[in-house]
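Only one chain is given next, in structure tokens, and it is the form predicted on its own.
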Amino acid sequence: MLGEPGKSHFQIDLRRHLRGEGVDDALVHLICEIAEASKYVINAVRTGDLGVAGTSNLYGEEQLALDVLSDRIIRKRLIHSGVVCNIASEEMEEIFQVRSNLKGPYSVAYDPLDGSSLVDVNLAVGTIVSIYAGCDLLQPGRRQVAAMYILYGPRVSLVYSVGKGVHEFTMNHLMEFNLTRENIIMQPSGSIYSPGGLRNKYSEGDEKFIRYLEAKGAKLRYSGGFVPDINQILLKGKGLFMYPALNGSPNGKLRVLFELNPMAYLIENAGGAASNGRIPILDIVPEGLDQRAPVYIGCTEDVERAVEYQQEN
């Protein structure tokens, strides 16, 4: 059952939730870590520069000065937490290998700011952050030691699991992360969906699975930004997200070691599934930083349906 805010909950923060979870002390550190650049990250949305920054990132897409921003704060971060061997963010071209930290127990693949674009016309974005023991980055999201999102919206929220549930915080006055939901649990089957991508280039799968979802009476929910979709449909626990393969994109739009894996992650360990029509998002094996996959992802028996439909046409 979905954990409701409560007093009791407001009096435990991020870092004694995770020691009450038996979390390693170098990962309870790392996730902190994150968190706390989560706050100038913050700052910088309500304050920073919407201009570009006159550079691309490794899929050639013009870098706004909030990215690359977002990026430098959450990079220093992990490097000097002392945990961190490698690093990939969206916005890097290769995975930054921390020389002070060679023997680092965990790797981050993050994506800094995701929505950016969303910022100037003031709709919530996000930080997507994926973590691994060791230092391959390039493996099945399935291995993820932990996953976390931090909305940037009216309110502030955390969400991260793992793998032991999925549990939410919200930024205080005091910008300190305390718990408001507990064991986030989504249910087997959803009333409102996200789709991404023009629907005059949907498959035929596609477009009768949006017919499916349309008879059933579930209502269109997307602000076109990741995070705060997928924050919906997990806080609401009945929902599903799409971007599935259109006509000229046969892979989507989203990654998946930014994006795909951890949100999967987060998903799956909340009773849910995510799936890029035909095997799960978390059993991909990622050939390089920029590898794209299709997803459905959010309640069980609606993703597979949206499989059902792919497989049958």
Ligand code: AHM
The other form holds:
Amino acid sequence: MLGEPGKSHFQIDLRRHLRGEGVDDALVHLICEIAEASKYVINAVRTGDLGVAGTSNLYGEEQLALDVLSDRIIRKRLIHSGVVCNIASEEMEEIFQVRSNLKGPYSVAYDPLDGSSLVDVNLAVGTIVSIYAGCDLLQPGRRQVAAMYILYGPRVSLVYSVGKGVHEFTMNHLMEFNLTRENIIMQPSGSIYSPGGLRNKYSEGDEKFIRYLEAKGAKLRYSGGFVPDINQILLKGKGLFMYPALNGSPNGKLRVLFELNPMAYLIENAGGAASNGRIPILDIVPEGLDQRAPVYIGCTEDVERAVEYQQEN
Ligand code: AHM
Ligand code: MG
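Form predicted on its own done; form predicted together with this ligand now:
Zooming out: every chain and molecule, the one shown earlier first.
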């Protein structure tokens, strides 16, 4: 542990922290490259045209939607990192093989700009990243060697885990990420809840679960952005996010590879839990890149209760 409780952490930057955790050089490099890429993504989010992909701007240049632009920014960085074998992105239909590095030590699945439609209404969005050793991306999330997200809100923050605790860094005026919270821990039971999807399409079990949460006095906290919603639950240490199966969408909305696995890894490493209503998210064996699953993620007791309501109904 590098930070001391109650003391200012602003001298500890991301690279130093990773090294202090004993992370190997290639993974330190990879995580720092993604952090570098996020500086360009936040610049695009803050100042870019809110254009639609395929249209032209005033000067006749092709405009890229922010999610497409963010994808290119991150992919380019990964390709040139020299340590990446395969890349999967929510914006790409197929796995991208880095030809110059067919045996690279790591592979990365990422959602470059989750919740990108929220930029139009100036709400927070984020990048979500999942990292595996070797070239196989279709593995259960439990085999991730690292996961992280970058939240583009009023401030930019980065939360990562390499399986030894969960740590938050905040971008300073020089665009450096400095440690702000180390070893984030979740409480067993929560007092906020973020329910995604249409409630009139919830199953009976989910409806009863929501009534249970309301009866226990949980407050509704839902922004419609997975990254800020999870960030709130993780940092406050008490809450639950769900995007359940809906009538007509039995697998919910969120994707296992790009959204659920990395968040489940972070939440489990902070002492929380994540389930699809039957098994832990991290034990799902993915069959395809765009596989989706229902999700209940957050404080352990709340997730257990959600699973009970599923099984009873
Ligand atoms: P996206 O990957 O297309 O941006 O969708 C993911 C987002 C999440 O951020 C959020 O939790 C969820 O979709 C909300 O979906 P909806 O408002 O459609 O129910
Ligand atoms: Mg997404």
